[in-house]
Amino acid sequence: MKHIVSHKNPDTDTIVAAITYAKLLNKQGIEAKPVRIGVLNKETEFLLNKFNVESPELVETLPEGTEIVLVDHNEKSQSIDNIDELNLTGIIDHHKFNIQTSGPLNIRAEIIGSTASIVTKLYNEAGIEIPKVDAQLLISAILSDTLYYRSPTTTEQDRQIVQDLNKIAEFEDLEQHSLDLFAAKSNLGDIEVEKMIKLDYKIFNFGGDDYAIGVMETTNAQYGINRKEEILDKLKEIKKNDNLKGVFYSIVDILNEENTTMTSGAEELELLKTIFGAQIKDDMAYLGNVLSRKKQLVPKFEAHFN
C-alpha cells in the first residue's frame, strides 16, 4: 500500500493532489491511500464539502517501512514527522528541491503554478479519464494555488490544464468559484492567533539560521490588520519558543495584490526594508505585489543570505 503525503499545514492543492494521485494510482492497479499530516484550511474543508469528498485520513506518523509519495514538497522539514523511518519511492512537487535520500526514487517535478496540474498530465499522459469530480476538485487546486492566475507562478500550461479540465466539470463561472474558494478561506471568524499564523507556515534555513514564513491569502486583508498587535505578540512568542531567527507573517490582498507582512522584531523590519526595499509604518512592512512565497519572497532571501 502506497500513501500518498500531502505537507504539513495543509493547502487545497496538497490536498487534492493527494487524493487525486492516489485514485490515479488505484486505477492503474497500485493500492494507495492519501494521508494529511495536519488540519484543513477553511477554504479546502468548504472545496470537500461542497463536492461530498471525504477528507484524507489524519495522520501524525506511519508504521515504519510504509512505502510513501510526497505530493506538493519535499523537505523533511514540511513532511510527515518520521520521514526516515519510512520508504520514501517518489516526489510530486513543484517547488525548489532540498532533500537528501537514501536511495533512488521516482520524481515529477515541474516549473508550473500547481501541483495538480502536473496529477492532470499524469492522467492523460496514463490515458485514464478524470472523473467529474476530479475534474473539478483539480481545477479548484489549480486556481487557489495560482490566486486565480494572479500569482506570478502560473503559467499558460496552467490555465490551458484548467480550460482542458473545464470541458469535464463545466464550472458556468470559474471566477465566481475562485471567489467562492478565496471567500472560504477568508472567513477566520475568532481563530486563535497561533492556529491563524500557522494555517500556511513554513519553515526555512537562510544563511545557517531557521526562519518561518506564514501567509495568509484573502479577499479580506483588513481582518489580518486588525488584529496586528496579538499577531506582533505571537511572532515573538514563536520566535522565541521554537528557536528561530525570526518569523514572518505575510497578509496577502489577494484582489487588490498587496503584501503587508508583520515580523518578529525590529531587526527582521529592517532585513525587509533592505532585500524588499519595504515601506515601513506602524510595525508592518508593505512589500507592494509580492504575492508568491515560493517565487518572490523566498528567492529574495536567499540571494540576500548567499
The other form holds:
There are 2 protein chains.
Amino acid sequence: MKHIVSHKNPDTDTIVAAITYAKLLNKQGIEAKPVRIGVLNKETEFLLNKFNVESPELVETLPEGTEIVLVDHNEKSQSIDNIDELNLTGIIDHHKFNIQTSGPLNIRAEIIGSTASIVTKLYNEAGIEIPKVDAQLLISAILSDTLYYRSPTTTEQDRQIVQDLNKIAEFEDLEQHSLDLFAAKSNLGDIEVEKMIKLDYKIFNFGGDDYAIGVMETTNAQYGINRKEEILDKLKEIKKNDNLKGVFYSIVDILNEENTTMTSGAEELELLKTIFGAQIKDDMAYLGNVLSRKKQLVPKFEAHFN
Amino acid sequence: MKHIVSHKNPDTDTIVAAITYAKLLNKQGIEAKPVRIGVLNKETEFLLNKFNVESPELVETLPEGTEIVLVDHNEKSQSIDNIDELNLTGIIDHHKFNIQTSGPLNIRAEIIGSTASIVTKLYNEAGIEIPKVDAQLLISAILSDTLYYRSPTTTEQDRQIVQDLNKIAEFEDLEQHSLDLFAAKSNLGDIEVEKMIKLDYKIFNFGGDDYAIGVMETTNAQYGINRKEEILDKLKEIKKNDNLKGVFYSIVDILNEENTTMTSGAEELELLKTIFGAQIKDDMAYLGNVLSRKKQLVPKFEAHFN
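Please give the corresponding structure for the form predicted together with another copy of the chain, as opposed to the form predicted alone shown earlier.
Following is the full complex, with the preceding chain placed first.
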C-alpha cells in the first residue's frame, strides 16, 4: 500500500493533492491512501466539509519500509518524522528541491502554481476521467495556492487547467468560491498565538543560519495586526526556544496584495529594510506586493546571504 | 536558448537524450541545443557515425545565466563545471537524486532503464511524431543502457518502448544491433590506461569518504584483465592524487554477465569480500552477476556504510 504523504502544517494544495493522487492510483489498480501529518487549516476544513470529503488519516509515523510518495514538498524537514525508515518512491511537487536519495525514484516537478495542477495533468496523461468532486477539490486547491491567480507563481497552465476542470466541476462563480475559501482561511477565531504563527511556517537555512518564516494569507489583515503585541513577544520566544537566527511572520493581505511583516527583533527588521527596501513603522515592515514566500521572500533572502 | 547538458564521461544514453530532447523542444517551438562536456566513447561515436548524426558541441563552461536542462544526471559533481552560475530549469533522469536548488524547476525522473525511455514518453505525451533517425538513436540508447535488457535496471516499459519505437526505426535484428554497439564499446585499441578507467567513472561519498567507481562494460573482458598490472598501478596513483579513500574498476562482461573488479589496494579488496561476498583471486575480486553500478554496486556500499 502506497501512502501519499502531505506536508507538515498542511495547506489545501497538499491535502487535495494527496487525496486526488491516491484516487488516481486506485483507478489505475494501485493500492494507495492519503495521509496527513498535521492539523487541517480552516480553509481545508471548510472545503472538505462543503464537498463532504473525508480528511486523510492523521499519522505521526508510518511502519518501517512503507512505500511513500511526497506531495507538495520534497525536503525531509517538511515531511513525516521517520522518513528515513520509509521507502520513498515518488515526489510530486512545485517547490525548490533539496533531496538526497539512496536510489532512483519517480519525480514529477514543475514550475507551476500548484501541485493540484500537476495531479490534474497526471489524470489527463493517464486518460482517466476526473470525478466531479475531485475536479471541485482540484480547482479549489489551485485557486487557493495561487491566491486566485494573484500570486507570481501562477502560470497560464494553471488558468487553463481551472477552465478545463470547471467543465466537470461546474462552479458558477469561481471568484466567489475563492473568496469563500479565503474567508474560511481568515477566520482564525481565538486561536492561540503560537498555533497561528505556525499554521503555515517553514524553516530555511540562509548563509549557514536557520531562519523561520511564517505566513498568514488573509482577507482580514487587521485581525493579525490587532494582535501585534502578542505576536512580537511570541516571535522573540520562538527565536530563543528553537535556536533560530530570526523569525519572520508575514501577514499577506490577499485582496489588497500587501505584505506586513513582524519580526523577532530589531536586527531582523533592519534586514528587511536592506533586502526588500521595506518601510518600517510601529515595529512592522511594509514589504508591498510580496505575496509568495517561495518566489519572492526566500529567493531574495538567499541572494542576500550568498 | 536552452542548453541540454549531458553528463561527464558521456555514455550513449546521455548523448542521445540530449540530442533527441533538444529536437523535441525545437518541434515545440522552443530554441534548444544539446551540448557535451566530455569525449564521446567508442560506442556513441560508432552510433552517431552509423546514422550520420552530428555530435553535440563540446563545451567546458557556458555563459553565466544560460538556461540549462540536465539529462541522465542530476548531481553537480557529474555536470558542467560552472553549473552554479547557470539557470537550471529542468532535469530528466533515472538515477538517485542529490540536489539542492534555489528555486522550483521541472523534473521528470522515473525508475526506468534509460533516460532515452523517458524522452520517448515525453514525445508521446506531447503527441509529436518521432523521426526515424531519432527512433533509431533512442532504441540504441535503451539497448545500450540496459545491456540489451540484461541489467537489473530494465523494466517492462523499456521493452515495450523499444517494440513501439521499432515500428518507426525498423531494425531487422535488435539483438545484432546491440552486439554491434557492445563490440564498438569494447574496442578500446591502445587507449591510455587512465583514460580507459575514467571512460565511465563516478565519485561517490560513502560514510563521509569519497570513493570512485569506474566501469568497463565489454564483450571482451580479457582485454581489461590482460592489462591488470598497469590498471592496479594506476588505481593506486589515482587514489593518492585525487585524495580518494578507494578506487574500484569493474570489468563487466556483458554477454557472460560477470563482474571482475580491481581495486586501489588490499583494504578495498577486503571491503568487496565483506560487502559482496566476492571471491578474491590474483588481486582481483569476482563479484558474480553484478552488472549495474546504480542498482547493485552503489546501494550495497551505501547500506554497508550507513
